[in-house]
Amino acid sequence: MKKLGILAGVAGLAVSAVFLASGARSADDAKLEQLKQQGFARVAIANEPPYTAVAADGKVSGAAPDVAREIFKRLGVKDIVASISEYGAMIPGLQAGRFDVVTAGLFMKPERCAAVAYSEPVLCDAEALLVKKGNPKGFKSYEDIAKDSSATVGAPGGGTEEKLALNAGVPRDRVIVVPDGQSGLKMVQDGRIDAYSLPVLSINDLVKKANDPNLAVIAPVVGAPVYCDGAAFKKGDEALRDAYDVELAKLKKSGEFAKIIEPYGFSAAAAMSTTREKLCSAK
């Protein structure tokens, strides 16, 4: 009888474990079901072509939203609805539930990987500096800007470029937070900052549209790493992230991924050459 009692107890624990696991899966899967029912996913973007862009009619495009839109369609979520946000506000907004996912060129770093659940890599790029023609101060790196006591550099608030400049020794009062690319370009043109920093493709897009022969691009910035982003999900939404990763892998394997991002200038091979695990553990 004692043996039977022990077996019954073990069986009861096993059944409880099954129900607990099932409940956890149901809770995780509820997020995707919610998105399917509402018919869209709320995404945070930065309006920074070619990563993200918003047309005059409100249409959201750019490499990151285009990938997200296709993947969500495959998951049964009809569309995406975008909100423009500063980089520094994206993760807090995600954590507060104002967005369902960030698709904005939010590069993976260990501290960000600790705060959000990233997908596998989507877009990879290096850093660049926008300066006046001839690069009058001879900048090749953030350290060069730090060494020039009169030099100022503009960067998105809370973005990678701001942190790289500060880490290179540029004083806080000489790192100017710039709200968007057009403002940064205008500030360089007007001489209000000596350089403006963004990823290479973003800077090239700005210069192409400006068609100003008095501007020059320094790329890549010497000593700055190459970064990759991924779609960023709220911690606790790992089941949604995992479902996203499954479809992302299918896109990459079929060649559809390259067809989406390469017209914007990004390399599918670069994104497929690394992993979330490597990028999140990089020093």
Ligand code: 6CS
The other form holds:
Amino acid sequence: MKKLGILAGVAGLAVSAVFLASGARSADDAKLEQLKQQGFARVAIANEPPYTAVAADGKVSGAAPDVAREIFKRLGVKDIVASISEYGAMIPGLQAGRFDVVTAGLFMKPERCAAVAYSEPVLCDAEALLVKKGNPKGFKSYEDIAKDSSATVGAPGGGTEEKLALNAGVPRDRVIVVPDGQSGLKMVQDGRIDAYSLPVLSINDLVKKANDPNLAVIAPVVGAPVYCDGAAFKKGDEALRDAYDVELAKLKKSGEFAKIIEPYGFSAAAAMSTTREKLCSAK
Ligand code: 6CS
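Switch from the form predicted on its own to the form predicted in complex with the named molecule and give that structure.
Zooming out: every chain and molecule, the one shown earlier first.
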């Protein structure tokens, strides 16, 4: 095993030497140089409009990838290549090297901040519940769902809404993991779940496209925080994250950040009113 360790160490030095020779200021910049040479950054997304979206022709859009594409272009990385992932699989996938960055609306929370290197805030949103017209069970909060022993709520696996429902006291067997927005919408329409929870802009996008008068949106969910995401980098890629933050700050300052995200319904002011430090230390 010792021999393998030495070989890996030598290989690592060789890679760094190549990148340093390519003009990277330090081994830390090796990742950015690698992406420049690769010609693209591999991003994880969820396909949850307006955060992220993949069209029938494969075109990737959404506020998070659009910001990432612009920033990587300014860093000399020509494009992004997206892979769809469940929220709960994004951080393990990043840590396993399957993605170079998560740009999916992965909300900053202390436990996630401990596992990845987040950029400064990008997209902020409150939480919502999709229910039948008239909100027959009178939900205003996750606690209301917990108190009703017959009530069920759908949420993304490993997602924030799943955690919020469980933390509010909804038993595990009444928090239903739902793979995507369309499934969640259908499950509410068919009465298979009493509520489906996603961030407000995601639920509003689903409802607008469904054009179903028998649905209602409860927003914001009382007692749930407003969250903000950031681009999530692998621990160890802080130099790449820092370079990303420099360009993000320029976009925010020039007004171009607002031009990218506000047509999707996001508030640039909301993202600029907070910081990674505040969001990662939130109680
Ligand atoms: O960060 C999360 O876990 C949540 N973010 C979004 C944009 N949608 C649902 C997900 O649970």
